[in-house]
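Below you'll find only one chain, the form predicted alone, shown as structure tokens.
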Amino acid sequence: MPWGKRANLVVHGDDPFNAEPPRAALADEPVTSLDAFYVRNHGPVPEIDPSSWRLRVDGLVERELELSLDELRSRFAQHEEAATLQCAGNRRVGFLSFRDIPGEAPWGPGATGTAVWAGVRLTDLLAAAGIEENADHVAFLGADVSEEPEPPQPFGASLPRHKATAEEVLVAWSMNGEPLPAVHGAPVRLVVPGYIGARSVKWLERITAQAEPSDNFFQAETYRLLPAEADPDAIAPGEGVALGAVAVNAEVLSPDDRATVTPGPLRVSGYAFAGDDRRIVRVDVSTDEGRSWRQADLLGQHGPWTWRLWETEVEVGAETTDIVARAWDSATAAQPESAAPLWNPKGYVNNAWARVAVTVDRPAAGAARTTSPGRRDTA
């Protein structure tokens, strides 16, 4: 497996490289290891010499900045933030039983991960440059060039000013205490807690304060929620709704989908996540298609911008076919039951109830259970 990733990742593309870990790699892990963290790229990983790399801050600012990596480290205070990143296409595969989504990778529930990021606050850079009052947006440009637009262009995005100047947004050079890996955006990347992963621009080279959102292809045309009847190949720039904060979502990580279990008590665990400043307040689990529910225990959280791991014990009967989970956030938003009305031509924001299929097998006398009880981790 390239880029130091573990061999059992599910690869959705080799060039550009896109891959996600299996459920088991995320189960009960409050911080995702670097070799299991999902990868979402739109172009080849650029080769960048850190010694010659520069970060430019320009646009509606009083003073343009051009900073080397050493200057970035020495001029500004370093901060650390634990944050979950989640791809807008996470759990897209759940849409495919209703309608196909041509040209889009069938991401499962592993297009998400939590890391401890270190770097400088974006708001400190903007303050040093003197961001002007009429700059309502901040745009970002990476060094990676994608063939998706015509003509090809670097990946870019923008944030509204209120989010760009929030203290949790980092220009990061470290991930889980190690130098940022090349495949995750070295030498520095943007980390935007609570927003879809596409806003956390990798291989960051330019920050521009401006009056309007970015007109980059990936901001203006790609990462936008379209109605089901829309033709994604015929939309105009700016059509649809720009994706930002992640909708409340949850997934079952253990047992695995299509696992074989035995009747009786079974430990079920997973993650739940809500974007921006919302928090997970409840997760329920059902073994009878939602006719009855058992409230799960919410485990310790690594930080206010991370997912919430959860666990519970359910009783598996001979007729159990699925284990279903649903979550609520602190704004009282809840996951909808079905993905059918959520379907859209890009396959974004599938936050329907999580579901894994199981086969119930009654073992012979004296045989061991086929599922592991797992462990509880409250870090």
Ligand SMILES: Nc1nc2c(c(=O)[nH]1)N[C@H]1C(S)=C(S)[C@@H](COP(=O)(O)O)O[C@H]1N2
Contents of the next structure:
Amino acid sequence: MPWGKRANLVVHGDDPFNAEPPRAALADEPVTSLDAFYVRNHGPVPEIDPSSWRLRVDGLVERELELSLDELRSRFAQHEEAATLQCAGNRRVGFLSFRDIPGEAPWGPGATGTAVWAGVRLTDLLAAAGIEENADHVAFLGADVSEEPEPPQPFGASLPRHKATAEEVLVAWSMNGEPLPAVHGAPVRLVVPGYIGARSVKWLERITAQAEPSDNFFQAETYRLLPAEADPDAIAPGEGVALGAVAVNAEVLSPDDRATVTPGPLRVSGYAFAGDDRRIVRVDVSTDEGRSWRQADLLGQHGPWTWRLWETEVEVGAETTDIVARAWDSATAAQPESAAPLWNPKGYVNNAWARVAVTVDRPAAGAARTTSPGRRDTA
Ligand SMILES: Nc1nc2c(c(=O)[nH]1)N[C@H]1C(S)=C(S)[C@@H](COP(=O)(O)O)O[C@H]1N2
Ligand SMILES: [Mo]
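May I ask for the structure of the form predicted in complex with this ligand now, the form predicted alone having been displayed?
Let's see the whole complex now, leading with the same chain.
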């Protein structure tokens, strides 16, 4: 597996490289190992010489900055923060039984992960540059060039000013105590806790304060929620709704989908996540399609910007076919039951109930209860 990733990642594409870990690699791990952390690329990983790399801060600022890696590290206070990244395409596979989504990878539940990031605060850089009053947005450009737009463009994004100047947003060079790996954006990337992964621009080279959102393809034309009937190939810039804060979402990580289980008590665990300043307040688990629910235990959290792991025990009966789960956030938003009414042409934000299918085995006399990973279709 390239880029130091584990052999059992599900690869959605080799060039550009896109891959996600199986459920078992995320289960019960508050912080995701570097070799299991999903990768979402829209172009080739750029080769960057860190000694000649510079970060430019320009646009509506009183003084432009051009910072080397050493200057970035020495001029600004360093901060560490645990944060979950979640791709807007996470769980897209759940849409495909309703309608196909050509050209987009069928991501399962692994297009998300949690890391401890270290770097400097974006707001400190903006303050040093003297961001002007009329700069309502801050735009970002990476060094990678994507061939998805015609003609090709570097990957870019922007944040509204209130988020760009929030103290949780980092310009980071370290992940889980290691130097940021090349595939995750070295030498530095943006980390925007609580927003869809696409706003956390990797291989960051330029930060521009401006009056309007970025006109980059990945801000103005994709990563937008379109009405179901829209033609994704004929979208005018600015159409639909730009995705920002992540909607409340959850997944079952254990048992695996299509696991064989025995009747009796079964431990069920997973993750739940709500974007921006929302928090997970409750997770419910059901073995009877939501006619009855059991509240899961919420496990400890690594800080306000990470997912919440949860676990509970359910009773598996001979008739059990599915285990479903749903999370609630601090604004009492809950996950919708079905993905069907959420279907959208690019397949973003599937936050329907989590669901794993199980096959119930008759217990062998005297056998301990076991959970074995089921067959897993490769995408
Ligand atoms: N420069 C650049 N930044 C990028 C991307 C990219 O293709 N190029 N992909 C984005 C998307 S869609 C996601 S979900 C996250 C994925 O981060 P990871 O690959 O480190 O997991 O990076 C974001 N930042
Ligand atoms: Mo993404």
